[in-house]
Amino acid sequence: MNDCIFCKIVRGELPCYKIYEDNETLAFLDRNPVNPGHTLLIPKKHSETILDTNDETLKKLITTTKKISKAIFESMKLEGFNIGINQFKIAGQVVPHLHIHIMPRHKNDGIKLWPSREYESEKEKNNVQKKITRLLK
């Protein structure tokens, strides 16, 4: 995609932090880090989430934030990190090229999960697991 932030990145039009690169992928600082050592991972092929990314780079991509999420996790001494994708903007993405954060963490930094609510009643969570294993039969 012609117009997409990070497809410039891959072609080398703008510049990042680099972290890693091999012939698929490309790892870099986040900009706007929550903190430091915050970094994205992106499939340079250009998809916009997981549901139109193929399963070789799905593959490929969760590997590589194993030995990238190593790396930060040893060198930045962290004592935990989230692993983060937003898919959509309804869900946070804002720049629709699939990316994954990798996030360090350190005991009280602020950082706070989302929100949680409980189900309202047994018949709800057997309708919403219905929904969901109907379509995965």
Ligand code: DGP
Given for the second form:
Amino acid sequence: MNDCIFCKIVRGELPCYKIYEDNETLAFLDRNPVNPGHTLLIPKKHSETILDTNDETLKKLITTTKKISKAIFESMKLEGFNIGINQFKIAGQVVPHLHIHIMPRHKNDGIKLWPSREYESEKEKNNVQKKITRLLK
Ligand code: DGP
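Alright, leaving the form predicted alone aside, put up the form predicted together with this ligand.
Following is the full complex, with the preceding chain placed first.
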């Protein structure tokens, strides 16, 4: 994709602090980290979300996420980390090229997880379960 900033990073047209690269994936430091070591892992071939990414690439991304996370976890002396993928604008995706955030965590680092709520009723829960599972049969 010509205008995609992550494609430009893949092509070497924009700089990055590279962490890891293989034939299908590239990882580099996020320029706005939640904590030092916050890394983005992307497929080199452009896709927007997991929904338009082929399964082989997704498998590769998750095993590479593990490899990179281990290196970040040990080298940065972390107590934990979050892995996140924002999917579509409404969910906070700013760059429309699939990327997995590996986010270092430390005790008392002030980072909050997403808020949660209760279902309003058992009926609501049942309806939601039916809606989703209908498409998985
Ligand atoms: P998201 O909201 O999930 O689309 O996250 C996009 C992330 O990408 C955000 O944390 C900042 C980072 N980012 C955006 N542009 C660049 C860039 O040009 N270089 C680097 N290293 N990171 C970028």
